[in-house]
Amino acid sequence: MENVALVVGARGVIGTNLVEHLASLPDWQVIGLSRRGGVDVPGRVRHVAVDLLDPDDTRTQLSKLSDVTHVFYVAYQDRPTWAELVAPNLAMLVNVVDAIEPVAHGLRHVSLMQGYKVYGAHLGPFKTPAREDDPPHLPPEFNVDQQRFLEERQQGKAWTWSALRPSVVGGAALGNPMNLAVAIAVYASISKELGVPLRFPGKPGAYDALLEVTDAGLLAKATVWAATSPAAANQAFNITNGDLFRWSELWPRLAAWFGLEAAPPLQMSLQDVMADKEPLWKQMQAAHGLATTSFAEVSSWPFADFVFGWDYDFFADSSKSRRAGFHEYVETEQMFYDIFAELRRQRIIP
């Protein structure tokens, strides 16, 4: 039986890799939803432009998608405060389910992408390793509200749900406000262009904290596994690369990949120090024959500042997914090298 995936948020770093992974599998057709739409791949992937905050537009655009069997919800809209994130991000999920459930009579699964905000990781030091059954924290938290909505909607239905909880996701997709690997690559490229060493810019304690990340390709495999495995139905899973690291050990190696020395850390806001670098970026593109990506497309500076500010341990226990049957693993250091190499192959960085 062929599966038809509806990837909601198909143009982000998670969605892009998920679409590519699904399209590589023999028994999947893929429909990507995003505000911008995308380029169709005949016979494999088609894109639909939709405003998910508009219930009427969502209903109209999804009204003909009666063959959808799996919804993969990876959409996200950023807002200035944690409280402001709740209304739009919950509304988009509700609008999608309200629109697709009445028309897709063969719907089998709804997959929800979450993160460590469920554990309060964004608020400050939290219990590590975080586990899926840890007690909740005081709201607001849209991830929790989204999962509660799915749990309640699924009651008595034929379809199941799953929730994936990755750490910081690593991938090469551009134009995403939360892409740490791209931010590091651009920061290193600019440092090299200016003839300065690569300094860790975060809080002093963050250099030695114990961390983990999640490769976008591994996350895509885990997402499809959870959506198709009976052992994963109606559950949440932490999904990580499987190893831990400290910036103090990894940072000099990342610097060396770019041919740079790693000088002692110096706390600084990348958002501030990169504010005047757009002219330099354009000069670099001309000098090195790079692709004409805008500086905004490769700038995830607020997110990088956020991650580099974690002066506390940041990791979860991902053994539940292994016990349920998912055994993929990615070495984090090699993940960064692979992303940097892909950015260089695409002529995004010199």
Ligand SMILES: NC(=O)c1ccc[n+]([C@@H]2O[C@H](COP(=O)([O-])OP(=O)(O)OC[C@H]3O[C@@H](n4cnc5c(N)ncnc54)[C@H](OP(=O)(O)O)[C@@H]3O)[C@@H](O)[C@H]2O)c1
The other form holds:
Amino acid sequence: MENVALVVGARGVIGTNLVEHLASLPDWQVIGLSRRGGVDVPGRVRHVAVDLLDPDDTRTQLSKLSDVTHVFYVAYQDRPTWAELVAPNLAMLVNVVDAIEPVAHGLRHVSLMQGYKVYGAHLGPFKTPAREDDPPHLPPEFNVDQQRFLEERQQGKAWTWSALRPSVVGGAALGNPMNLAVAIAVYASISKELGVPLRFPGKPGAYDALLEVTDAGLLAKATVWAATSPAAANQAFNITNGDLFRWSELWPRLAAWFGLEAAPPLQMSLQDVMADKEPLWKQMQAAHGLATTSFAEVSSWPFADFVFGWDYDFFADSSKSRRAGFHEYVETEQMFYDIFAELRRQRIIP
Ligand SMILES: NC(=O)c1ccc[n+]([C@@H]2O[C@H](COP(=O)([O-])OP(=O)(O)OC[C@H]3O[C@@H](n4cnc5c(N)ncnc54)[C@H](OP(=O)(O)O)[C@@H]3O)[C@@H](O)[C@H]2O)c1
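Given the form predicted on its own above, what does the protein look like in the form predicted together with this ligand?
Whole complex next, starting from this chain.
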């Protein structure tokens, strides 16, 4: 049977890889939603530009998408505070479900992308390993509000929901506020250009904390698995690469990939030290014959500062997804090398 995926947030770190993965599967058609739209792949991927914060635009743009069978919600609106994230991120999900339910009579599943914010991981040291059934924490928390909305809306319906909880996601997409691997790649490339060794810029305690990340390709496979497996219906799953690391061990290896020495850590805000680097970035593009990617498109500096500030363990138990049937894993060190190599192949970095 042909499935029709509506990927909501198709141009994100997560959405880009999900669209690619779905388009590689034999029995899926993909419709991608974002404000900026994208390049269609005839017969497989169609992009629709829509502002999901606008309920009328959402209803109009989605009114003809009657063949959608699966909604994959991976959209995100960034805001400066945790409290401010709630209203726009809940509104976008509600607008999509309000618009698609009345027209897509064959709707079978709504998949929700979450993260460790459900566990309070962004607030400070949290219980590790975090488990899907850990007790909740005080609001505001948009991930929790989104899940509650889906749980309530699904009652008595023919469709099911699932929720995915990745750690920090590694992917090679551009123009995203939360892209750690791209931030490391550009930080390393600029360090190399300036002839300085690669220093871990995070909090001193973050260098030795135990953490994990989630490859965007692995996450895409898990997302489709959860959306199509009866054993995963109406549940949430932690999805991780399957290995743990400390920056103290990985950082020198990442430096070596760029042909750099790793010097001792030095805490600094990347947002501050990168603020004057746009002219240098342009010079590097000319000198190395790079693509003309804007500095803004590769600047996830506040997010990188945030991740490098975690001076506490940051990991979850992902055995629930394995028990339910998802058995893929990715080696984290290799994941970073693969993303860096892809950025080099696309001439984003030298
Ligand atoms: N990145 C990570 O490391 C990470 C880790 C764990 C969990 N998560 C969670 O995963 C979810 C997705 O994250 P992400 O990093 O993939 O986000 P992202 O890179 O910022 O992508 C967000 C997507 O939403 C679209 N979008 C935003 N506002 C829109 C609007 N008004 N109308 C239509 N489309 C809109 C964006 O496209 P346009 O800008 O073109 O509209 C983009 O396609 C979030 O809930 C996030 O918290 C992310």
